[in-house]
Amino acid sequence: MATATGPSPAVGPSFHTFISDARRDRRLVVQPRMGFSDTGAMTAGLRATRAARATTVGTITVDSYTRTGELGAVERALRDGVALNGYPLASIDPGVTRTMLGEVGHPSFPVQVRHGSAAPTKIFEALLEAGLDATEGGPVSYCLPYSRRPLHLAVAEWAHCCRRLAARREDGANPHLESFGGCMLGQLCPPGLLIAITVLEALFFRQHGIRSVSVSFAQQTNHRQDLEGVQALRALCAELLTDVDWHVVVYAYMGVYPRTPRGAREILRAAARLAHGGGAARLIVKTTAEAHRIPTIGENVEALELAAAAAADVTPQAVPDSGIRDEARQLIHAVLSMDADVGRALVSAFARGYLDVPYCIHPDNHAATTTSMDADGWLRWADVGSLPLTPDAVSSPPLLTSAGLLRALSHVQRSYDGA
């Protein structure tokens, strides 16, 4: 389907340049998760995103069959007129996608492909053939939560895809890759581990030729802890990503979402205040429909505009240091000391439990770590397993029981819905 390099990218600002220009003007860039299987609907969604009263970038989110490599199922759905839950990028003629992008003003209006695949080669080939050069994911963050694929295979394929994307630099482009590492199962994971994983994935991207990256942080269960986490992430990137372009992207809460429109709007406002107050450059929004169904174009635009308005009057907020940055730094350097190749180091780190995501059931994850949550939603370690952390990283509260786990998972929803 795709050629080795695809068409040369059109002239225009890179994804990172667009974000940097907005940040210099103190404008938070807001972005939807939008994806439709119909090209007309996808075009309308991108146009509406661009026209929103906010500084926006577009999103093409692929469908779940494409994410898992079930392209035969995609072909049957397209043949039978069955709607998919995203854009079937790898199955649509790349010329159709290029035409759609031209109609919405790409590249002066940057568009990113979002997918969720542990084996993304076909997706990378398709986006490159369509003239796109911004996407996201990672060898850990799109393997452990979403598949049972062996981690070493995911690392090898992601290395190949990074190199394919980086080859766009030969055409004068500055392709962009965003790590999902700060979001994976993040709603009950102390932020130090999430920060470490997203920084390590950014270092992995850099090692394979990518020079424009973003690192992620998911809104969690305590605003004060989240602010410290975002600021810690920025500080570590300033230390470790000195030779690449980088920015921080915040995700509106990834767990059980408020069910009431009032609660959903308020948690999005809090996410916007977190992003702009913590110094992040971009926010991935959620809508009032998240707890119920796939949102409409109008609901996505409403969320973009609400988030932009909430961020407009926020100023940077300094918070006391509780040790999140030092914890993340310990984990990062422990992993990097295992091997000069970041991919091999990541595989070794999970094999030895130096990285270990709580409540993650992937076969390559030890699942020996557990967490606790204070009454105010502050996340702490109850058991660090083999994580290379000092003993004071473990808190005194007991680990979560099954009933406590369920209650913790719904903490944010109940807090914002007033239940």
Second form
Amino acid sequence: MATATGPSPAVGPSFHTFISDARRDRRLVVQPRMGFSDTGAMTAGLRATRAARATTVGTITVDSYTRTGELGAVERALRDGVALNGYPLASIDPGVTRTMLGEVGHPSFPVQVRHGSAAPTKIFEALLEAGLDATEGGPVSYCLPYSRRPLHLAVAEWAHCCRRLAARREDGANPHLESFGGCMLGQLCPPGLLIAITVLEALFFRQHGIRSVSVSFAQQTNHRQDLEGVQALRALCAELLTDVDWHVVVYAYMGVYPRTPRGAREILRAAARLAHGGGAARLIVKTTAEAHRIPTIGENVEALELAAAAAADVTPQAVPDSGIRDEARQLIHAVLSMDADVGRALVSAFARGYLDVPYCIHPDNHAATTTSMDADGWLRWADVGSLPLTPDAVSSPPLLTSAGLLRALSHVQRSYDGA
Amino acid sequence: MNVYETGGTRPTALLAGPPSDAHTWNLLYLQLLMTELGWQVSNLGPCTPVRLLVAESARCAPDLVVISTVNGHGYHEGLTLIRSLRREAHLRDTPIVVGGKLGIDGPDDGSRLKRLRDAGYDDVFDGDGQVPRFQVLLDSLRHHARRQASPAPAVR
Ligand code: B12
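Moving from the form predicted alone, what structure would you give for the form predicted in complex with the partner chain?
The complete assembly is shown below, putting the previous chain first.
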């Protein structure tokens, strides 16, 4: 593996410091999903994010050729003048990225790389060379939803990359890694499993030297269930992540999105209320373009400001306990008891079906679990497969036909678009 | 899933996401839909390497190859892909279609579709609301496949 060259990057306030300062003032940090293949557009996007009327963190979303290692295709696209769905971080001269970051005020303005890669070495090298030290992912959550790569290979490469990132601590930095485990395929997964996966990934990061982590929770289809989920996640982190800095990040709905601007804004407001009301520190927003195409800079800024305003007048909300925390805890301990090494435990857990993501067709996922959805959007297990859980006593039929699946997938779209 | 089998020979389809596309809900949905409509579907999954697609189509000689892609690279990647596929002798005459969300800025004025067709796709389904038109195609291919499979000598 190549070693990072170039000047040692400037060490500024860490991602963690920025988040905890905002948290102390009860300000929700909001962040876009944003990436352009044109450096000018990327610079303008970061600048606009910073200038938005909200407490913001910048994002560089990486394009999917780079994510999947198709670097030849990146080159062809750039040559042909074809715009990509993100910033081709590994193909752009690190000096150019560093200049861009300087222009937008990094590191006082934190910038995170979001990339969805199961084989992320080149991306980690590029971000480190560009002077960045905050990114996202995980051995499970960037493998199962994002690739066909065998899980054990993703685990090995992610371990290596965590250690590369953690080495930045020697320069006095406090590199940050966020787990995408609270999203997985974005929809139709009961929250207990999402919580378990994101906490297990945080433990994996910790084992490989990272000391600043975030765990995620993607807004699902029932607000009360989501609030309980976010609170359960915080409670489990308090139990299990005692010696690292951690915070919770909420993702505005990651499934089939409302098509109307009104519906899209309304669900984003609900996401902001979920994040702030549930005690999360950060929210990743979605825009009115979500159901249709890659959003513009303006649409992103609108979403950031809308979410910040919607969060401002929310107070913490407590919800009754339906057992999400216990379910997640049971899964976490079942997995941890399989091996002292978290990575090996994760691989064994998927092999035995102790972790099994519904509707995930990755070859290392059993796919024996199915979900059902109540009329009010509450998600349940229709079939727990080999998960170490007691099957739900009350259950509706699983989603197994194209029409049934599409109906459940578009539950949110239907309710928010008012069709 | 044999529950959908209605007897007789079912036409076969290969379904795949192109190399850079990780989305799977589209694949799962199309797999269920086509199975319900009487097709035998082999879902190769997301991020399908071109050589796997070529090898699988040589192995099972499908009646139809369906490329589904929504990540916005479909237009660019779809062109490269169809050129590789059409270079293979055994894929020269196989119906191949592509659909999903093909660009990063929504459906265009149709020039993209034309280029994809010219490059070798039999049909292109860009944007939402294209499934009914796809079903019409499936129906006609299915009847065609059935005629070919019947013992009566085909007059062409
Ligand atoms: C869920 C989701 C994800 C999940 C996917 C998990 C998984 N393994 O599947 C996660 C979070 C991991 C994800 C990741 C990414 N995503 Co995504 N994702 C979505 C989302 C929210 C829903 C998609 C979905 O589940 N649809 C349900 C299925 C059933 O419908 P469908 O896919 O739309 O397909 C329908 C039609 O298109 C059509 N169709 C599809 N294929 C075909 C083929 C034929 C032949 C026919 C006839 C019809 C057809 O039939 C279906 C039923 O109507 C959409 C936005 C939205 N729609 O709300 C974005 C979206 C598709 N994602 C997008 C992008 C860009 C990405 C990323 C590249 C990240 C990024 N840069 O933002 C990565 C993918 C990385 C990669 N290597 O490809 C963009 C694509 C932009 C564009 N085309 O203009 C979208 C539109 C969001 C956006 N506005 O930015 N995503």
